[in-house]
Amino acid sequence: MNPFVPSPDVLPIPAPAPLFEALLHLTFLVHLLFMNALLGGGVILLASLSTRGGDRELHETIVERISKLLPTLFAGTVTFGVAPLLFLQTLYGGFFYTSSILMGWPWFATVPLLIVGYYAAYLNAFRGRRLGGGRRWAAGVAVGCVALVGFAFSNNTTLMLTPEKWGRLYFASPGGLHLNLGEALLWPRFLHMALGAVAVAGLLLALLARRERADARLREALVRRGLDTFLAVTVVNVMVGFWYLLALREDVRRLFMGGSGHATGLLGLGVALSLVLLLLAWRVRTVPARSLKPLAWATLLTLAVMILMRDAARAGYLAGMANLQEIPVRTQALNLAIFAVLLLGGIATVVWMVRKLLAAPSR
């Protein structure tokens, strides 16, 4: 037993651990959708700002539409990131808190980074044209801050999986300045997330472009640009995904290679869905009149499978140290009922807000 792993919290949780696991996956999926649109949309925005030549009208349309969406996506990403973070702390608090302490200052830095990035996104959205060449800097700061926050989270969530490092890191330097840069899992995990965000944002661009009614040529160009981005980045991300698999600790990797029916099935489903995504995107790319809904639903299913794969990997890394069944439970029925009502009300409100946002006329 690792002496640096804190004992489970003696305070009971108000519901069985599987319920919190399900809520962790559900809320993280919602957060992931907003985060992908934010980070990936920012990358597409920077690419359009940096592109010279070509269809100038297309680039300007992409810049304006993504710029107006970024502040809303920023708010959604932060808001919907709170719930999965709380559920993660509830289930894996001893691991997550310890890794957060080891990288204390970089972890604290996520708050000012979010504030600076938020202001930069607003500056680009509402003063972008007046900034001239400075618009690229404002957009770059917003995207850079989001990427750095994501990198900090990747450091934390990989460091929490390796308790064997904690004692060595702390006694080498207890000042809270540790990142997990030497971890083989860190870089493919972060790149897999970042590239997936760009692909999802490309699909979102194509979906939003279908709302363009006044200019059919512009609509087709936007859809084509979004699908081209989705296809190219997804091909690269499939290769990064295999790098991610090879970077897993050997015993954990064996779980996905036949050692566990659950983990192996998820890997097989993930690979199959990746091929389906490429096929569906290519079909729409070659026949623009086809519906994007099958591709959108397949992408959502792929994100859900990836979340479950991350959970299976986490369980493999923490096997023998984190047993969720041992967490004491004292069911609080009234509080759970209130939570359920508020959760359903919150979901309904978010769906209404998104529908209103999508129904707003493009500017």
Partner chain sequence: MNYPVWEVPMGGGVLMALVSVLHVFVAHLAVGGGLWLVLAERAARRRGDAALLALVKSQSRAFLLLTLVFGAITGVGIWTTAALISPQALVALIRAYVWGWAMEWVFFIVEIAAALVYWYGWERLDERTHRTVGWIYFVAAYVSLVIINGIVTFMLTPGGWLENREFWTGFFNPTYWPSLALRSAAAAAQAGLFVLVTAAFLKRGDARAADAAAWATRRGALWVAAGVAAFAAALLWYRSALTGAIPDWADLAAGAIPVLPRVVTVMWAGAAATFLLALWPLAAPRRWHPAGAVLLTASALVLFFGGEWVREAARKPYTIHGYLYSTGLRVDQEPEIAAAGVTAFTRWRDPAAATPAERGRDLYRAWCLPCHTHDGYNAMRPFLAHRTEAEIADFLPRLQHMRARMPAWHGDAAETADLAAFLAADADRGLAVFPADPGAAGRLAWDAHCGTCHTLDDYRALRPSLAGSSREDLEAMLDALPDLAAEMPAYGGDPVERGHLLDFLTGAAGADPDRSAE
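Next up, the form predicted in complex with its partner chain in place of the form predicted on its own?
Partners and other molecules have been left off, which leaves just the chain.
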């Protein structure tokens, strides 16, 4: 047994662990959608900002649309990032805190990075046109900060899985200056996430284009641009996915290769889904009038499968150290009910407000 694995806390959790797992996955899925739109959208924005020539109208539309949305996507990413972090800490707090401390400064840096990136996104949205050439810098800072924060998360969520490394890192330097760069899993995991974000953002761009009612040519160009991005990036990302699989620790990889029905099934589903995605995207790409809905739903499903696969990998790494069934439970039924009611009411309120806003004519 690794001496540095913290002992489980004595306080019970106030609902059965599977409920927190479900909440973790669900809120993480929403977070992922926002994060993908933010990071991937930012990358697409940067690409359009740096493209000279080509279809000017297309690129300018992309720049305008995405720039306006970016701050709101930032807000969504952060608000829906808080919840999965909360539930992750409820279940895996000890592991997550230890790895956070080992990388104290880079981890702390996510806070100023988010602030700077967020303000840069607002600068780009509110003042973008007036910035001229500086616009690329504002957008670049915003996207760069988001990417760095994502990288810090990849470092932390991989470091928390490998307690065997902790002691050496800490005693080499207790000042919290570590990253997890030596980890084989780090790059494929980060790249898989980042590329996935760009692909999803491509799809979202195509979906958004459908609202472009006025100009059929522009609409088609946007859909094509979005799907081209989706296709190209996804092809690469399937390969990165295999790299990820190969980079898993031997015993964990075996879980995905027949060792565990759950993990193997998820992997099979994930691989099949990625082929379906490519096929569906290609169909719309050839005939842009076709519906995007099947592709959108398949993508959502793929994201959900990816989340469950991450979870299965985490369970594999922490097997024997973090056993969720062993956490004492003392259910607070009343609070659970209050939360459920509030959540429904909150969602209804937000939906009401957003619909009012979207229904109103832009004056």
